[in-house]
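Coming up is one lone chain in structure tokens, specifically the form predicted alone.
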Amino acid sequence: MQKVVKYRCPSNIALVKYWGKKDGGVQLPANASISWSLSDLFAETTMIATPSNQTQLVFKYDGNPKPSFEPKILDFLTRIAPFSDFVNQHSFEIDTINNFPHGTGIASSAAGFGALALCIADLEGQFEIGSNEFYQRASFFARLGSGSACRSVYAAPAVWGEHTDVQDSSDLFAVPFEGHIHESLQNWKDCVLIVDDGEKKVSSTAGHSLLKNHPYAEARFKQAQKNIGNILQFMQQGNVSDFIALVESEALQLHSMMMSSIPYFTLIRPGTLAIMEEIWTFREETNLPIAFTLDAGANVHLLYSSEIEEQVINFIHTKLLVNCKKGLYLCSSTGGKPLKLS
């Protein structure tokens, strides 16, 4: 008998970055990371599971067959299979869509694999939907598709990677941070400023691999672990200025690792730098709580308190859009949770 389920899963933006993997496992992070989920930027995935002696797959994007995506999804299912009899005993038809365009600096793989993992965790029926165990299992599955996807299954700030300051933290799945977040760092927003919507010249997978022989890798991993402890303290205490400084430093450290790897490369563009400098100037002149961060790409995530949204949107239109391709930017609230849609 066929089973059908549909989930929406948000993308996320890392505040302390995951960059580099441990040896001896699949998608095990070299350091812990923490992210905010992006409630208005998400993937929606429908999964139809049919009993079968052999796992087969039909993959569609917005109702249209996409056979070029199938090898990647089959590899994902193969990684899950040792941990799930359900996957071994079914074939799948998957239809997914993002509500944001590809190549916009938003983690589509995080949202997409997060939604797939939620569907599988739901259909196999081992844990009560909405329980801690359910989300932990979905996070474990999501990690096997895309490391950062394991953080997308939580509305609370999500920590992935073992860390002494985070109870039950693990390299195998993300956990929600259960501590109180100061009101000054709640209800923030993220506007993604699209500097470049093209394909990255160096993929994230290739970038991660260059950390294995990187001259500064160990120092970076230690700094990231320290930054996790610091940012959690800042978020609980409401230390906004130090939170902003750490988030921006993390973004710059991520890209400095790319520029100092062997071989070296860069993903930032002149427009990226121009936006960063405009943000610094605006913050100095207004003393308003805004910050930037970067993913592994050229586009800039502008983070700010929702209380100053009017001023920030005006700032985007008057100062930043000139550096955005076709004037494109996408905004989201943070703290969005996955939703079961059917």
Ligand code: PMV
Second form
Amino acid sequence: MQKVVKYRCPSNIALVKYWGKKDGGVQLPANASISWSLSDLFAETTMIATPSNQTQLVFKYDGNPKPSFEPKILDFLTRIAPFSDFVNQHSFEIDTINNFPHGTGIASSAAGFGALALCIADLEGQFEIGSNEFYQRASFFARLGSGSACRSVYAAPAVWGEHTDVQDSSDLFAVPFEGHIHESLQNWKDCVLIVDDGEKKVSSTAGHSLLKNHPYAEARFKQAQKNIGNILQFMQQGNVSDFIALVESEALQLHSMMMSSIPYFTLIRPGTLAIMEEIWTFREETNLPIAFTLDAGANVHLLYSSEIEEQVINFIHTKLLVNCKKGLYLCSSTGGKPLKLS
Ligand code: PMV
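Given the form predicted alone above, produce the structure of the same protein in the form predicted together with the ligand.
In what comes next, the whole complex appears, and the chain from above leads the way.
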């Protein structure tokens, strides 16, 4: 019998970054990472599963066939197959859409693989929908698509990778951080300032692999583990200034690892630096709680407490938009949950 399901899954932004994989296994992180989900930047995916003794796939984007995406998704299904009889015994029609414009440089893989993984975990029916085991299974599947996607299935800050300070943390899936987050670090927002909307020169996959022979890799992995312990303390205590310093340091460490890879590369652009400097000046002048972070690209994620939204939007318009491609920026709340839509 044919089964149909539809999920919405948010994108996420890492506060402590995953950059580099462990040897062996598929997509096992060299260090733990933590992220906020971005509930207003999401993918919506419909999956139709038909019993079949061979896993076949039709992939559509917003109703239009996209055969060029099929090898990547088939590869994902092949990685899941050893863990799921359901995947082995079905063919799939998948129709997906992102609510953010294409070609903005915003990674769609976290939301996309997150939504796909939720559909599969739901249809295979192994765990009660909405239970911890259900989200853990979805997170496990999502990781096999794109590492950082495994953090997208939780509303709470999600930790992926083994860490002594996080109970049940694992390299295989992300877990929600259960500790109480201080109210000064709840309800933050993220405005993504689009500095560059082109294809990245170096993919994340290639970037991760350059950590293999990287002169500073071991020191970076150690630092990231330490930063996870620290950021969790800052978030629980409401230590906003140390939180901001740590988040910005993580963004710069990520990009300095790129610049010191062999061969080296850069993803930040002059506009990225100009925005960072404006943010530092603004913070010095106003003392308001804002921070930047970066993912593997030139765009700047401006994180701020929702209480100061008006000042931040005004700041974006007066100082930052000149550095945004076509004046484009996209804002989201943090901490949204995935949704089952049908
Ligand atoms: O999940 P991937 O392979 O696209 O790697 C993502 C890496 C960063 O976005 C740079 C950091 C992170 O933890 O999300």
